[in-house]
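In the form predicted on its own, a lone chain appears below as structure tokens.
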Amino acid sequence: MKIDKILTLLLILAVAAFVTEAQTVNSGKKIAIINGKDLTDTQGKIINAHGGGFMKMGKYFYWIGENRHDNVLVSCYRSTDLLNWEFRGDLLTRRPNPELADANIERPKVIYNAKTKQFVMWMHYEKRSNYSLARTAVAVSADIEKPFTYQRSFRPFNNMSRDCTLFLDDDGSAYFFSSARENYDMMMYRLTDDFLDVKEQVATLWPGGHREAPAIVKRKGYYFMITSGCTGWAPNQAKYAVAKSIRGPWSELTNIADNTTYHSQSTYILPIIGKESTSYLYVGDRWDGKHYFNSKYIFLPLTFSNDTTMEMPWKDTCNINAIAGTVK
């Protein structure tokens, strides 16, 4: 008898689990991320936006990432609810600059200025024939779903610039955080009004220490950083530092998640301001080095004990509220 209903609730819970993946699939609408998983656009085309950054512009998310499909370097997404992600274009392409003609393109990233009404785009430049430039990149565009405009590569005070990332503050300065001196430094550096360029060496973080692929937020008055170790391909320890000034002082890095950071490497940390809360969303890429497009993408709620300590448990799903600013 115990059998007979032991196999009755395996039932029952298969099927609901069949509708409701049905109801999902039918509706054409997700209802949460399943981590580690393809990750796919409304049209059902995987999504590609590695190493990417996000922001917000009216009702709007935008994801914009590197493509490296065929003549593609950066393409753009945008979702009302972090969850489906209609395709808007690529931004980024070989063909309208020759420096792009050969160019390998990683970890773009974009903020407004609001004074020159331009959208800007911050990224690691190298060659497909050559990985030694170590260079940063630039391009603008007046619409952030329209293709961007290239204007130039080049050395941040002439230190090498790979792995990198920019954060806008509140008072409408912004900030580049790269990776140099073949990724042993930390650099951080203050962007000149109209966000084209650097104007000052401000720090170098953790000297020796080792670090990319760097994501900054503030909350409640604190910066956080989370970073990488570097290890090419392969995933490894990822850790954070608090400062209570951008400007530092950075406190010592301390380990967040397990010791491959749940086989993932970070690449943004978005806050998602909602009616009835503020949440943190860690997004990572699980890389596949041997097929780039089998990479996948891991999103996960950042928690928060205090002012100054964070933590990333794992989930398998990630369900997002973006009305309500909730991440579960």
Given for the second form:
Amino acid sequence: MKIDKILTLLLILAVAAFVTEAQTVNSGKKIAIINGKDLTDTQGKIINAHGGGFMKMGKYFYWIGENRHDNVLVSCYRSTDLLNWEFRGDLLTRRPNPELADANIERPKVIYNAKTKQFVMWMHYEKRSNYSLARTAVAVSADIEKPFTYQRSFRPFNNMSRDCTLFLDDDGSAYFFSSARENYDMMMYRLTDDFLDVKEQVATLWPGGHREAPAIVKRKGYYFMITSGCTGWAPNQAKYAVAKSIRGPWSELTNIADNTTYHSQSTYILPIIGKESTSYLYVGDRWDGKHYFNSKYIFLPLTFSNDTTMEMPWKDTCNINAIAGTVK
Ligand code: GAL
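To complete the pair, please output the form predicted in complex with ligand GAL; the form predicted on its own was given just before.
Whole complex next, starting from this chain.
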């Protein structure tokens, strides 16, 4: 090839690279999520919200998750488009309560109690040394952006409780799911009306099934739950189950995504209700267990071929339009 042809080819490649970059970052504003890359907030700092959960309040989406920096335990970000995230503050830190001084807090999830007008956070509570306590903990706040008041840690109905999530149903009842019996059983509890305690042990899902990292969503009258297997920080095959009633029966487990869930572990499924449609966003953690702060996030669209069948194809880039309600 002649030198001028090589130069032309190089120029074309450079322009192509620029265009790809411009699709995702446009004058500092993100217009898509690039999966598996560092995700920064509106100040350019890496987002620390692992094992997190999402919720919509007014015009904002909130993202609340683990932040292991210094004395912080749980941080809060907000966004109107699910792409550009503004850091709003730390919701739980080591200082205010002695029980938190040496705690390891994982998978915090927040729901709003319309009766008490409080935001309620449930999380996995351990001491920093190991995972043997296997307790849950609860904290509350009247303002989703302000520090939460820590309540207590405990084992629900005396069961071990590790990876967990909360689910607020349409009728206002709330459920807590968590891995029990050395992660062999996925327990389902109904919360008390104030959401501060467990009221009922509803079911033991897939006894002996060894599932964790639960994430739940309701779509067209069916409940879907994604869980992972139990291989610590190493990724494994995600599976999902479906139920017509949240109390069950839940279906058997079906594989979704590939055998490492595209090197991620489920943390949340967020419905995005827009003007054109409602879409369902999978959010997972791509953990780096050795270098925790090198962990990344994976955002992917969930697709449905009928009312009870769900797929999750891989995308290098996740294109979210929160106004239209589309994820591609
Ligand atoms: C995973 C769990 C994470 C964290 C990790 C520690 O299985 O989902 O939240 O606890 O183990 O090894």
